[in-house]
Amino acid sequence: MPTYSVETTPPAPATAPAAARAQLLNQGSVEQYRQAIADGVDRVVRRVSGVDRPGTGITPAELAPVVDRVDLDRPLGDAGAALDELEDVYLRDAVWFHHPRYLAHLNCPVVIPALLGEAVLTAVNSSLDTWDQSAGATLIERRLIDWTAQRIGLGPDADGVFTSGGSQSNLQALLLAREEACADALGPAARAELLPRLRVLTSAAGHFSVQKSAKLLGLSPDAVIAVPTDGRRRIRPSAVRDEIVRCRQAGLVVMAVVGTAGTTDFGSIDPLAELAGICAAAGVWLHVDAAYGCGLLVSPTRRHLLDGIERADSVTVDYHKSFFQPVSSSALLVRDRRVLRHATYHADYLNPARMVEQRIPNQVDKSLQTTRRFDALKLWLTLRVMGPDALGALFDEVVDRAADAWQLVSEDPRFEVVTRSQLSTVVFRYLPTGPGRELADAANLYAREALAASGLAVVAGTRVDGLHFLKFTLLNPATTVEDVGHVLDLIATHAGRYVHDRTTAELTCPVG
């Protein structure tokens, strides 16, 4: 380490290039700002105005090498330059969730307003943890959550904060039930002795998320107690009742029952009324993931699939599934504020307690992230240009199509269905005839994978009782009941062929 004398003066500091400083978004780069976007928005409008397909079926093996090559020492020095490149090396493959063949994830279109609304935030860049770095943000996130627990029907105790997403929102809900069972172990050795007893009921058709925040949370390898399902994919009721007294012979505490309001797969609601009965004869905590099913909560025709919702202790919402909105825009509901005193940690240089006492609101007092984005910003707009009942109404849509998708496979004799959707997902798979049945796990992964590989269509896969099975799921309105009737066309030709081909084999080239 250099030492000084009397007479030295140390270097003057590194200055930045100009032209480095001429990137910095300020009065002087307004302009450079505006057309860069606008190059970039240019980009996106040929891109999706040519869009035929949802993909191209670009392999990792193929498109890694193109993006191993950029050499990111070496910088290009201008937007332009490098929105070619990035035309090479992502917009070219992108999957597109707007066409109306993406049959596959929870991945909606997006709305102008939600868009308009990703562009303004990114430009501010607020972090919603502290007022001083957010000021009016805060106070519309705050207004969205209140809004979002009156359409719940949480009461005037509620609240809640903005999330990354569905499993983070189930995260934090299982935390602070893992908290709220904990509240009476006084001492750190009465918690220990706790924690391997405490257990989660959840849907055998739930979400792994709940499995992931249990090991997340410290709890036993065994924590998490798989409830089984009825006919239609729903949480029995009578089984959570009788697994609950099951623990409690046994010594074990059960924190939370998660209820599902749109299970991944089916689409299926569990029955959240008799579930929030059970809960509160038992007193647990009953946690409702209505990652899926939020979309109800603005519907015009189905709102009353959620009821007993409101009875809840803590609900999670993902707006960037049902409310046409970019990833990620998500919530975590509570009944009652006070419990989100245990995701609380004051810091003396961001929000130390005294600001408490000054009625100062500060964000990350709620959440598990510190510095976030103003992810609420983009609803806020979205419902300001549209209004909740036009994105009720486009909801109701894809659940009507997905009602007329599950009417056509049903009725077409080469594919057998599993239960009907409360929502937008229909789970299939081809069904072969004569002896190549028992090829039938194999042909419906050939199909999915050949599917995949020409770009024409995707679909996802899913395994139901040990089978592998195929799903659609709509969230886009463009969507028609011929786009479906043409990919399940494309299936049977693939799944098809893939039989075809394999039985052929088998009688020409017999074993031994």
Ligand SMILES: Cc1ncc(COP(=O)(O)O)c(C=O)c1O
Contents of the next structure:
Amino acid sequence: MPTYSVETTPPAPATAPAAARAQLLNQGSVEQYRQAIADGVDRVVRRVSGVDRPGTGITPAELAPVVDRVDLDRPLGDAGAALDELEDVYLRDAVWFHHPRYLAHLNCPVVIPALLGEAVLTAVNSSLDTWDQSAGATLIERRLIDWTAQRIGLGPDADGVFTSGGSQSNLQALLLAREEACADALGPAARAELLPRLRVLTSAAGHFSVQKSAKLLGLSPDAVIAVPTDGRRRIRPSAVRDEIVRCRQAGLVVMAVVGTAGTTDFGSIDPLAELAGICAAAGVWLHVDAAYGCGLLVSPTRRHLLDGIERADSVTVDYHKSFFQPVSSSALLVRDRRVLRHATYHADYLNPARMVEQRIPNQVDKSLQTTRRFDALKLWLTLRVMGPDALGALFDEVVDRAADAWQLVSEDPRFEVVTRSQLSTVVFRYLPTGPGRELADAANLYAREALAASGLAVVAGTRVDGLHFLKFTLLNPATTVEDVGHVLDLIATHAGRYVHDRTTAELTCPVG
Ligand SMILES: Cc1ncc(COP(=O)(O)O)c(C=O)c1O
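Let's see the other form, the form predicted together with the named molecule, since the form predicted on its own is already up.
Below: every chain and molecule of the assembly, starting with the one above.
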């Protein structure tokens, strides 16, 4: 409490300028809100309608000065002017995932009911940490968690929570697995002795967030063991079994096996039922990273590809990959809700323990986050408008299209293709013939960059067994086989030109 001497008058209470107050959404500003949002939507509509390529190929060096020139301390004063400026710093050069020749990463075109949800949830601004900041939002999230757990088949004791993405879901899963593995290590000394001996087994094609999580969880630098895969890039169950035995003989403790239902590069689905059997026999936690493959949960034709997932202890799903939801929208599901206690902390100011007895549903008790977006609303409106079958049909379509794309590439003598994906990726590379053959790596790298610079298409790249490959990730039902064929021609042209230029340059100025 400030104290004032008798002579001093207290400062007049500050009043924000009327213009500042007018920017707050409340009863007095609803028309301004409606107008601003409509203007923003109009800009997006204009851009989306006019887009003729997935990107402009702008470089960081070209765009950074435009962004740097903006003086953040000198406001423009109205939304229209700010939107004009936004055209230059963002919209003009944005990457458009709805464009049929965006074929790179696991970022999907989004469905309109989810965008409606996004508009509503940000304006209401519920926070999912506590009931008293969310009310119905908490119940909606819980219904969607139950719905997803039922689709997986996790049983009556399942639970879970929405997260910011697959990386966070995997982190939380491994946190829970670590805590379960440490459950018998009573006291800090026993725990400190056990932690460096913990191991996580995952496929050599698994996602890097497993490694990151292990680091964040204070595990040893060699805690994650990459288990070899078969010819279709699925983890070898016999190798998992052998590794568990080897670890035990070496005095190590396997705290989790991570099966991947849809590897990022190959779209391969590990043999989940076999992994579940091995984990059950060995008493090891099974986490299934279905960040990519979760779309199969609603597939009218391919749900069986996830058979065995129902036996997992925890599952990651990314609705923002194969449920056509805007970023971010993900969840972690667990078979036994009691394990979520490892993420619980009772804070007097927020979620005191007595609220559990009062049966007040505070989702923060299950989450790594405190303040948390109501992302669940997007999925809720999507299901209420479209229903699960329609979503699954969209995913089925891209999986079918990827199979066609694989066929196209595998029949094209200009390219070499890796395993046929169970989901929607195609990993391939341009293969120069004759003396240019050893330029394959450089030619593919060059082609990817040249393509991105042209903006005509965006494809991804990765390394397979030490060699550079290109990757299509299909998530857009609007992409046709003709689009794929067109992009292959562009790649072949860029790569072929590179090989030609390099080989003729070497002929005219021989090295040495
Ligand atoms: C298999 C898999 N797991 C986890 C992740 C991480 O998900 P997020 O990017 O939502 O953190 C990805 C991302 O591509 C993924 O492919």
